[in-house]
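Just the one chain here, the form predicted on its own, laid out as structure tokens.
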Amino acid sequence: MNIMNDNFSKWGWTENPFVLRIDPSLFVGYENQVKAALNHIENKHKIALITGRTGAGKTTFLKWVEKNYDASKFYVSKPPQKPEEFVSLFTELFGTSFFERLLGQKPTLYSLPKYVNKKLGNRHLVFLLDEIHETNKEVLEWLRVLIDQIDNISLVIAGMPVVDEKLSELQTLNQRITTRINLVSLDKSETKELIKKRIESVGGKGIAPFTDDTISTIYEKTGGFPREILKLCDRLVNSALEKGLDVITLKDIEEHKEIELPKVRVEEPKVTFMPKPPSDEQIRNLPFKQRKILKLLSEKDWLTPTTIVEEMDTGSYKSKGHAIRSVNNILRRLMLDGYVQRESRGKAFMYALTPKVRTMFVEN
């Protein structure tokens, strides 16, 4: 056992329970959404769409269905970038018989439905396709064609809310989606259950070293986003280990720095945690460029200033260098005002919306 695991052992843990990893056995919450997905599959409906921001739990949701639903399942973590890739996906799933290999018979994109129908027979296949927002309209249109022509298949696709924009331009596919599920965030009791389940999975008991009040504050600070909950718990646990604490209290949360604030305005009081979340009206009243950056970060998490500039219209700037410097200044302002958070990754700083602001964009 290494030194770090020895430290965790004081709580009865074999390892850190808050490492970011996909584990369907630790899935909690979203009861109504789970019921909707299972109802879609049991009734053999064709297409379901699951949307949610980064960190809302879409992949864990799909992996939970894959593990717990008693039927033939086919999970694909990334969508094809070319329609022809569907052929290799399904031939790898079903394989080819000796005679098919002997005769060199391999389905084409056009004969693929016949091939899948023959392989399936009367069996029902649940096709789980993740990160659907990362593909293109041609692949999405072919996906609709294939699902239309394959008899015993239920498709469950998951992606960021931006996928709705692509689907709005593909009405034939959009109209075939019979179940729409939105993963927003966990409530307070589900947040506690997530933390408890994680702790007990590594040998701990209950929610120790956290208290009920601490967990309530964790919920408030993270907005109930599963990934943000795990990240904050991880930071608090490691901070407690460094300080030799046995219990993590509200005082420890208040002293914990979520972000390292830049030394821009030395006359301002020291900020020890995230500022009070802004209101909807405050966001609407922001200058255009600030609102534009927030909109970009609501669609794609953790962007560098350079990436943000590349996504924006920089015609009003003298050069790309001027644009990057301007965006950097805007991001610092937004961070000080509690709209965005920052993390250092390698040599670059990356920015994302704070959990509370992200929730506001989801709700709107």
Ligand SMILES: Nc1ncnc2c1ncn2[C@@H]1O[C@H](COP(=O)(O)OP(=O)(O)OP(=O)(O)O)[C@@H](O)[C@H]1O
The other form holds:
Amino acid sequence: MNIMNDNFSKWGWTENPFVLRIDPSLFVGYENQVKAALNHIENKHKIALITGRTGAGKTTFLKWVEKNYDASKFYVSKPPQKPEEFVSLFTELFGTSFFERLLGQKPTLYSLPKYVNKKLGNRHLVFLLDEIHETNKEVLEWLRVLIDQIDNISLVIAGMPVVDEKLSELQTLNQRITTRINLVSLDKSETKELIKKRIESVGGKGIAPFTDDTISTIYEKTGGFPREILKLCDRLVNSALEKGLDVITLKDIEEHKEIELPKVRVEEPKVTFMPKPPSDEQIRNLPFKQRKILKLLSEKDWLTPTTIVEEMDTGSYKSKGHAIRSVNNILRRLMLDGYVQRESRGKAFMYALTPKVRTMFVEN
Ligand SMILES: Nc1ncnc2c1ncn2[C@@H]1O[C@H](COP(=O)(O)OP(=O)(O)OP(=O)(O)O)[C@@H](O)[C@H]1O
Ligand SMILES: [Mg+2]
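Having seen the form predicted on its own, the form predicted in complex with this ligand:
Below: every chain and molecule of the assembly, starting with the one above.
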């Protein structure tokens, strides 16, 4: 549970709307890109490629298509690492009939197109495949072969810009891509729309506690990059809560100057949180567990909450789950107070001391 849930209610919110949740109903903007994707699908074109940096909104975009396009859709969050895995992907989607099971007839990679064609009949299938940059040439080559031989399929693949290099080495596939969509960033009014939609989804009204001015500044600082917008808004509402503010002003954003977000053009890793450093005395007065965690982080940088729990004496907790939740809460607290910083690496968050706090530990 979020330690500050109660306080969000002062804005009429049931929860923090700026968590990095993927919810296609909160999708905004990218109008031309949406049109291009729908046009591709409606015309039953074969392969579309969506590229965008991390956090640009590729997964959200695919999920939006999945939800809003009225036909058979199949979203796969990661491509297989071996071509053979395509077989189980499709047999799980369609299921196997009693006779097929009786006769032990599971399709092979070679008979897969025939199997899919039969299962689809006249239906059109939209196959949405995310994180395509994570697979290898062999899988991509087979994907091309399958798509070529399945009659009624439109493939939409999404990945990071590096995928362009991979594809340029695979001309057979590359040349079949008829729609190329690039997700860059939202414009100013879409940025406002994103914030407003999120706030209203948790019961808030309009853009409060933000103002048009603060939203313009948020747009400038984040370059309209969706994940960065969410991260900055999260930080601003949390520090407004800490300070008991009802409205977030330009001055409040200014206070975060020293923790300017990484420029949008910079690739990972990103430092998401680095507020004002605390004093020596403040560190000494911290509760035992908080000091213990800081000590661990001073010995080793970038730990996940789970690793921290494993390094601690957790006898006082009911279970490891309890311990992890508690450590998560403490880390969040320490982050808000400027002791630690956080980076997202893949699916996990990793924590380290902020540079200033690190030097204090070295001196001690
Ligand atoms: N068009 C959009 N409208 C509203 N919110 C968006 C939009 N695009 C992205 N977001 C939000 O921004 C965050 C990042 O988006 P998403 O995870 O889709 O990015 P991604 O390009 O798939 O990133 P990665 O490459 O790291 O997987 C999510 O929390 C998502 O809800
Ligand atoms: Mg994604």
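Superpose the two forms; the largest set of C-alphas matching within 1.5 Å is the rigid core. These figures come from a predicted structure and were not determined experimentally. Residue numbers count along the first chain shown, from 1.
- The Cα shift for Asn43 between the two forms, taken after rigid core superposition, is smaller than 2 angstroms.
- Core-superposed comparison between the two forms: the Cα of Ile207 travels less than 2 Å.
- Once you line up the core between the two forms, the Cα of Gly244 stays within less than 2 Å of where it was.
- Superposed on the rigid core, the forms differ at Asn328: its CA is offset by 26.9 Å between the two forms.
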